[in-house]
Structures are given as structure tokens and as C-alpha cells.
Amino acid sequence: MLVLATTNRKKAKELVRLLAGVRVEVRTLADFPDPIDVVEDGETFAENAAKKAVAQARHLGCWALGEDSGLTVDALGGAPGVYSARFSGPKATDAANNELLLHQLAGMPAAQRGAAYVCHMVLADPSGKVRAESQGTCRGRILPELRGTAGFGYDPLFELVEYHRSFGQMGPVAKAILSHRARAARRLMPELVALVDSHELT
């Protein structure tokens, strides 16, 4: 059994879909009565992903996959980065975060609106030992206005330049191929499969 160490239901839904090819039961923290609340105070996506994976694995006594991801904007020096979910404050919402991002980039030409979605994944065994990790990046740019209603977070503002569409205009099938989370999952997949084949991860 593999537990997804996230309380974000939309992320969990994406991850379940991305890991469908692995022959192991995948659960989320919502399936457990007492998951712990892990403080995401790391300075990098990798640190936060490891904290979540290790803490939940030890607490629940099973394999856990921690994931941390966010948006880095070139013109903002890489911000919001690890603060992506709470960019507009402690009680941030997707709408408030998007509004703040648009405000900070107001008047900036398209050539200076480069950005990247980054995802880091860490797999920990029941003892809390990190057994595998991967990172995926998806380059794009920030649009001057929201486009589309699909996805979540900054998806309606994040345009994949070569497709002339935002993630908010793409369905889950396209996102499952192109996104930062999909790329990180694909890179982790060989190690997951190897652990399942060796019967370490069952």
C-alpha cells in the first residue's frame, strides 16, 4: 500500500490518476482517521516533499509519497515558489493568489512573463527512510488574464507557449502528459515499479 502524503484533494486526485499503472493499492490521507499535520517550512520543494513523506510514513507505518510543487516566476526572482499556495496570505485562495500575481506582473510584456511549474516527489518506506525521489518542471509564461476553468491553482494563468493554451483550457488527459506533476511521476515510475516487482512495496 502506498499513501499519498497530501491533504490537497485535487492534487491527490491527479496523483492517483498518474500512478494508475503501478500495481499497488494507492490511498490518500483522507482514508486514515489520524494523519498528522506536517508543517511545510522547508526552503525548497524537495525539503517539503521529504518532510511530508518521512513524517507520514513513520506515523502511519506504511510507504508514503510526499509531493511539493508550485510556481516560480522569473520576473519575481522565483517567487512565489514554496509559498505558492499561500502567496496572498495565510488564508489564501486560488482566486486571491491569481489576483496578486496579475497585480505584480501588471504591464509587463509577454517576453518578461516567463515562469515554470515545479514538482518534487519523495518516496519513503515505513521506517521513514527516503527510497526514491524525482523532480519535474514545466516551462511556460503567465498570461495577462485568466483563461479557462479547468485545473486549480495558477492553471488559468499558466500558458504553455507552444500550445497557445493555459492549463485552465486543457483537460485532465493533456495535463496528465504535460504537467510538472506528470513529468515527476514518470521519472519516479521505474523505481516504484522495481520496488513492487521486488515485493518490498506491496
Ligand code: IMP
Second form
Amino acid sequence: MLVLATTNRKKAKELVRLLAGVRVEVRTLADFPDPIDVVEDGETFAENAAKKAVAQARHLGCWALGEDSGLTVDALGGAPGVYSARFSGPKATDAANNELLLHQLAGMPAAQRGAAYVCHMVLADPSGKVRAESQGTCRGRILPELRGTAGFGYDPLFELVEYHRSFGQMGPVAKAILSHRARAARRLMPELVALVDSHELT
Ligand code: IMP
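Could I see the form predicted together with this ligand next, after the form predicted on its own?
Every chain and every other molecule in the complex is listed next, the one we just looked at coming first.
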């Protein structure tokens, strides 16, 4: 059994879909009565992903996949980065974060609106030891207005330049192929499958 160490339900839904081919039962924190609240105070996606994986694995006594992700905007020096979820403040909503991003990039031409989504994944065993990790990125551009309603977070503003469409317009099938999370999951796959095949991860 593998538990997804995230409380973000939309993220968990994407992860469940991405891991569908692995012969292991995937659970989310919602399936446990007492997951711990992990403070995401790391300076990098890698640090936060490891914190989530290791803490939940030890606490719940099972394999855990920690995932930390966010948006890095070139013109903002990589912000909001690890602060993506809390960009507009401690009680941030997706709408408020998107509004602040639009405000900070107001008037900037398309050529200066480059950005990347980054996702880091860490797999920890029941003792809390890190057994595998991977990172995926997805480059795009921040649109001057919201387009589409699919996905979550910054998806209506994140344009895949080659497709002339935002993740908000493209929907879950495209996101499961092209996103930072999809790329990180694919990179983790060989190690995950090897652990399942060797019956270490059951
Ligand atoms: P985390 O739960 O601390 O990893 O926060 C991730 C935050 O980054 C989310 O709340 C979103 O604001 C942003 N983010 C990460 N991945 C995505 C994505 O796939 N689409 C849109 N926003 C994302």
C-alpha cells in the first residue's frame, strides 16, 4: 500500500490517475483518521517533498509518496516558487493567487511572461528512509487573462505555448501527459515498479 502524502484533493486525484498502472493499492491521507500536519517550511520543492513523505511514512507506518510543486515565473525571479499555495497570503485562494499574479505581470509583453511548473516527488519506506525521488518541469507562459476552468491553482493562466491553450482549457487527459506532475511520475516509475516487482512495496 502506498499513501499519497498530500492534503490537496485535486493534486491527489491527478496522482491517483498517474499511478494507475502500478500494481499497488494507492491511498490518500483522507483514508486515515490521524495523518500529521507537516509544516512545509523548506526552501526547495525537494526539501518539502521529502518532509511530507518521511513524516507521513513514519507516522502511518507505510510507504508514502511526498509531492511538492509550484509555479516559478521568470520575470518574478522564480516566485512564487515554494510559496505558490500561499502567494497572496496565509488564507490564499486560487482566485486571489491568480489575481495577484496578473497584477504583478500587468503590462508585460508575452515574451517576458515565461514560467515553469515544477514538481518534486519523494518516495519513503515505512521506516522513513528515502528510497527514490524525481523531478519534472513543464514550461509555459502566463496569460494576460484567465482561460478555461479545468484543473486547479494557476492552470487557467498557464499557457502551453506550442498548443496555444492553457491547462484550464486542455483538461485532465492532456495534463496527465504534459504536466510537471506527469513528468515527475514517469521518471519515478522504473524505481516504483522495481520495488513492486521485488515485493518490497506491496
Ligand atoms: P503544495 O501543496 O505546497 O505543493 O502547493 C502547490 C501549489 O502550487 C498549489 O496550491 C498551486 O497553487 C500550485 N500548483 C502546483 N501544481 C499545480 C498544478 O498542476 N496546477 C496549478 N497550480 C499548481
